[in-house]
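Quick heads-up: it's one chain on its own, the form predicted on its own, in structure tokens.
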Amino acid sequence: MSKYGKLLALIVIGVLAIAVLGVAGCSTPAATPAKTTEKPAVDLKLVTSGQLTVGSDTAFPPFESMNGNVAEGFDVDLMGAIAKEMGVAKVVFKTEIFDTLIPTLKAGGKFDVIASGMTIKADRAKEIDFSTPYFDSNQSLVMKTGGVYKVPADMASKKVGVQSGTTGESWATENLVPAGATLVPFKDAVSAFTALQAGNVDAVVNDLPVSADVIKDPAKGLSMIAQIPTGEQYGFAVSKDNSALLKAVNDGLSKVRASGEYDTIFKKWFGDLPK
């Protein structure tokens, strides 16, 4: 081949190379994977991986109650929102009698956290760890409409229904029993109010927000005769050997409050926000 022939060949090869590069430059680039908005599950010590299992006395409306086989209420919605912030997609509520919640949590293996309108108390905090408070409450005394209560002595010779293991039972023991009342313990608040309607007890001492929910139905013929200021605060509870879960719950609660979702859930179940 002459030197001119070689030169022509090199020119052709160069043109082809440029064309190939041009085609490659105009091709569609590989799609970048879309960023997922789903949060990864937090690495926590849970009874069931990827699931927050909650122990609760589900006869304590409007905090928790059963609608068929489904738990609903303020605590249920709030715990669901907190779990979402924690990156845990599934929340399962398991029904327990209130005064067995703490020993069952301590024994382990059944549920991860207690969400049951539980008042933060020093004696309870010796056995379990509480979250930051999420609800303020007081006690109340409910009777059939027309009942009278001004001082503890008005309960002399009266039967007063209480829920076992609660702060309502503690208050009644300290204030009404010395005045001559007889306490009748029940496994849950619903049973106590049912007994009051039936005339099996004369009054019920119970957490104020629950009593307020019960007496909303005028057909029950019940009235809140007294509001009892006890300055209680509810908290969620976890085992003392699960500090990572406690931190996750507290962080989640803080985020739910900051986002305004707490207020939305509160208004759904209680109406106006507390002043």
Second form
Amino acid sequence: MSKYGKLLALIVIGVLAIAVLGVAGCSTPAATPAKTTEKPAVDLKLVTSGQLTVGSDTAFPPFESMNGNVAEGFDVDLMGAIAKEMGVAKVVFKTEIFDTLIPTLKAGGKFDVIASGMTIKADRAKEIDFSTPYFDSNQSLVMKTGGVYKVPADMASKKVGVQSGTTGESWATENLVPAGATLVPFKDAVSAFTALQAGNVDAVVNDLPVSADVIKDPAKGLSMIAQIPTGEQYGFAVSKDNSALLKAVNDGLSKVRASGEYDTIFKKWFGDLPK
Ligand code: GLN
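Same protein, different condition: the form predicted on its own was shown, now please give the form predicted in complex with glutamine (GLN).
Whole complex next, starting from this chain.
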């Protein structure tokens, strides 16, 4: 074979190779639509398209707190895993005072979903739609370490910190005020516990898993005086006019539970599996 003949042969082989690869390459996009159909076929109505914007009171560890300007916690990881199942690549947490989460969601335009350790309650469910429950919770009463108290009897003339607009505040209103306590409202749980450490209030009523996290640090000098079995369940919340999003969140949550990812996230933040 002449020099040119060899070159021509190489070129022919090259072209054939490219053709074969090309055909093989064509079969890859053919497989892609099959993958896409795993994602919900609906076009989700979102405040910012392609992103799930989440409203949250980010002073409620270990469910949500700010690490610099990055939100972290159980709700943050769970919402992220659900969004992935929904086919939404990006999740952005926006901080909002707990008390204003529902009216802001209702007003629209700021966030798509609430993930904020929010208890599913009939009066709230009139305003917004809740997902299926994702966490079981109770209330608790925390005081400075050292005393022994009966709750509610020994709360007479005590100043009790509560978080405005929460189930803890409702429980304290119904059970501690009649026993003679004065309630002091705070905008979030962290502020209430800070006031307790500073001696500005005598006790704090708050969701048990959050209190358990606070008292873990012995340097804070706080103890859980009472566990209060209110039998609450947390749910994510969406606007009543976004049933497609509610379905996507519920479907995503059941997939995350079925895959075992829920348990992995639970262990990461609580050290053990849900009881
Ligand atoms: N679970 C409580 C409620 O829904 C408190 C939630 C919170 O403070 N983030 O009222």
